[in-house]
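Below, in structure tokens: the form predicted on its own, a single chain.
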Amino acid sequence: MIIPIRCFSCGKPIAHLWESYVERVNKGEDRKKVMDELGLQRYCCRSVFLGHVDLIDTAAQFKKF
């Protein structure tokens, strides 16, 4: 729901490159450019930002009881 804020494998800081992840994509520019731009090198934390799915406005909407 949340990036994480480290890798899950090797323990980098990831979280403070989410946005402008996300922002240069949605843009149109490649996702391999962009990764390799910001500096993530290492499968894992490359396969964080290729499988995370941003569903916490869905979650948000619901109320809890």
Contents of the next structure:
Amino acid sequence: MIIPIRCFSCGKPIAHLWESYVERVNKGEDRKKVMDELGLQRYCCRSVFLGHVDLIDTAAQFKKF
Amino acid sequence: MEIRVLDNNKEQGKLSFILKDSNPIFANTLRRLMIDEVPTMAIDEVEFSKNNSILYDEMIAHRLGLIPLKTDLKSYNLPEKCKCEGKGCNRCQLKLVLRATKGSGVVYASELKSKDPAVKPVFAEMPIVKLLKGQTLELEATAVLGKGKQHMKWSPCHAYYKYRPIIEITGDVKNPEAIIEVDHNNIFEIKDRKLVVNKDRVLECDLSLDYSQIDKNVKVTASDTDFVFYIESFGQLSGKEIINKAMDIFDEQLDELAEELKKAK
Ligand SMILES: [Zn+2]
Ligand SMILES: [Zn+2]
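Next block: the form predicted in complex with the partner chain, after the form predicted on its own:
Next comes the full complex, and the chain you just saw is listed first.
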């Protein structure tokens, strides 16, 4: 849906890193390199970034009940 | 007891140090005090006046709660210890207002307007929600001081430690390459065909391998009295503030224990 504010497992705040991550990955940079440089050291935080799909644009077009 | 700072990266909020001549009981007490007892500010209640975004009120409230707020421990009290007796006053709570009526786009944490300039979101560019055209979000949030033992959003840091590694080479190592091959922490080197310890990397050893099974002369043991401590601040407080506050709380708790023991007789 939307990037979680913190890592589920360790609690590190990560949401503010998402947009620069997406921008750099879309430019063709290696995901490993980008995550290393953003300071995502543990595999828990990395998995949040690797597994996340931003669905909010699609979901927002539907009505909420 | 002695403390030697290894690294203090203020930008990333990382602090590491060696705790010398101590014991596991004290090291774990310190760790738990930092995680559970050092208070920070976090949003605890949210009143929505308008929200027709795709996220439900409770989801946005939950996201707001997790946003780290820069904390000024001197000007706020814990609600239960405040003079107002938990009713709520400007010494124990803070209002933050968010009004995103511009129509479309991502709403960032920086748009949370705080009544106190010292307490504001640490990371300005955290997305709270994304609005489409015609969607609006208006709310008033209340931030209070709290402790990590109640909810992790009030915890100031991620703190962990390990026993200090002791690495010894007691004699001739017949096959140094075999050691180098399994050494994923890069603590060993080969110099003049002899195995030597890279002194700068000793603390990087994660104590996960038993090298004596490969060669009896390579001994990796853990110190019982020295600890390598790592603190990763979430941003609300600096590493130094966290340790100082944790020690103050430890003092208070010991005083409290002494008082209670006196009463017991
Ligand atoms: Zn994590
Ligand atoms: Zn009060």
